[in-house]
Structure formats: structure tokens, C-alpha cells
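Only one chain is shown below, in C-alpha cells, and it's the form predicted alone.
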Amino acid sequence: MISKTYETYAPEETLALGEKLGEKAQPGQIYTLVGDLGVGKTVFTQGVARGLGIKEPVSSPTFTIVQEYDEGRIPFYHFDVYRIGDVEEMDEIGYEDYFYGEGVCLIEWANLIDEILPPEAICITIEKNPEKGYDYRRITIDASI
């Protein structure tokens, strides 16, 4: 397991952040996001979106759980798994296709659906600390190798 933990300041900077890894993105990957209500997953998520050549604006799709962007240099499939009930209502939106296909999954909420993420996703957490500013945030990403 590698990890690597980054702080930044302001949501320029944990947009910023988002932006590198998206660049890197290769397909197939699956990230998974998690974080407390307010951390800035979307924030990150719109880097991501950002450093693989998105233009259209990136919000989370609470209601549609997937949203599928196609205009970068590989597909980009958001998720928000945060009103998922059970885990049987991903094989309702074919799940697989996207995990398994040649796009990049992001998953915010990915606690929740543990049991069916692959054992090589890669766990990025955002946590907050108050003490360290309104802003801080502490990105941890975690990747088997």
C-alpha cells in the first residue's frame, strides 16, 4: 500500500490537487472519495474533471447517482453513492459497465458501497481540522500496489 497525504489551504488548492491526479488519470482507474458532509469532495471531483480535459461544469449527482462525462481524454463517471440504500440499487444502473469499462470512476460516498469496489480502487479521504483554518483540508490518498 503507498500512501501520500497532501494539505492545502483553500479550495483553489484542493482544486488544484484534483487537477494533478486527473492529468495522471489513466483508464479503467476507480477512485473512491470520502469525507464528511461539506469537506470539498465535489471541489476535488471538479479537479479531476478539470485535468481530464472537462469543460462542462462538474456537480455531484446526489439524485442520478452516476453522471457521465465524455469531452475529455477519457470518460469521467461521477458518482454519488450518498442516497444509495443498498448496494442492489448499483446493479440497477449496470455499475460494472462503468467500473469495469475504459473510463475513470470517481465515487464520492464510497464507504457505503464497500463490498462491490475492487481491491485496486484508490482511496483518496478529506478530512477537515478546524484548529488549522476554516479552509484546511488533509487529502490522504491510499493505492495498493
Given for the second form:
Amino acid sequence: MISKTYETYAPEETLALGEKLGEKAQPGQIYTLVGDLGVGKTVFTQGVARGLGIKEPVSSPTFTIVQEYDEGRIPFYHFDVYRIGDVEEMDEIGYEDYFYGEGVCLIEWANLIDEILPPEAICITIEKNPEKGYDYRRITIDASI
Ligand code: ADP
Ligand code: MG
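Could you give the coordinates for the form predicted together with ligand ADP, as opposed to the form predicted alone above?
Shown next: the complete complex, the earlier chain at its head.
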């Protein structure tokens, strides 16, 4: 297990961290994002998209579970499973084609679909710490290899 921790003090810094990760992302990788509402998961995702060379704006998919972006270096599949009622909804959208395909998957609220996450997923946790200020975020990246 490799674990790295970062601290950011502004949204731009979280975006820049995501961007670095997006630049290095490889086909078939799955990134999971866990953290409370408003912690910065979508900001981080926007950075990843930028790092992949995606220019169109990325926001959380509201009416669909997954949003696909094809204009970057590798296809990018952005999931937000916050509103998912049952993990079966993932079957309905054919998630396996995304998870085990040639693109990069990033899943906001991945903890809600724990049972279908492959063990090789790269787990990113974002946390606030009120003692360190309103814009402070602690970002931990865990990879099983
Ligand atoms: P989530 O997707 O986790 O619900 P968002 O990314 O949509 O959260 O929103 C995060 C909010 O927190 C944004 O309004 C952003 O400007 C703000 N913010 C403040 N400081 C940071 C930081 N260090 N990193 C990321 N976002 C931050
Ligand atoms: Mg979000």
C-alpha cells in the first residue's frame, strides 16, 4: 500500500493536484473520491480532467450517474453516485464496461458503492479541518500497489 498525503489551502491548489494526477493517469485506472458534501471532490475532478487535456467544463452529473468525456488523451468517465438508491443502478448503466474498459474512471461518493469497487482502485479521501481554516483540505491518496 502506498499512501501519500497533501494539504491544500485554496481550491486552485486542489485543482492543481488533480491536474498532476490527470497528467499521469493511465488507461484502465479507477480513482475513487470520498469526502463530505462541499469538500472539493468536484474541484479535484476538474483538475484531473484538465490534466487529461479535457477543455470542456466538468461539473457533477446531476441527472445521470456517469458523464463521459472523449476529447482528452484518454476517455474520461466521471461518476457521481451520491443519489444512487441501490448498487443495482450501476448494473443498469453497465458500469463494468466503464470500470474494465480503456478509459479513466473517477467516482465521487465511491463509498456508496463499496461492494463493486475493484481492489486496485486508487482511493482519494478529502477532509476539512476547521482548526486549520475554512479553505484547508487534507487529501490522502492510497494505492494498493
Ligand atoms: P464536492 O464535490 O466534494 O461536493 P465541490 O468540489 O463541488 O465539493 O465544492 C468544493 C467547494 O469548496 C468549492 O466551493 C470550493 O471553492 C471550496 N473550497 C475551498 N477551499 C478549497 C480547497 N482547498 N480545495 C477544494 N475546494 C475548496
Ligand atoms: Mg461533487
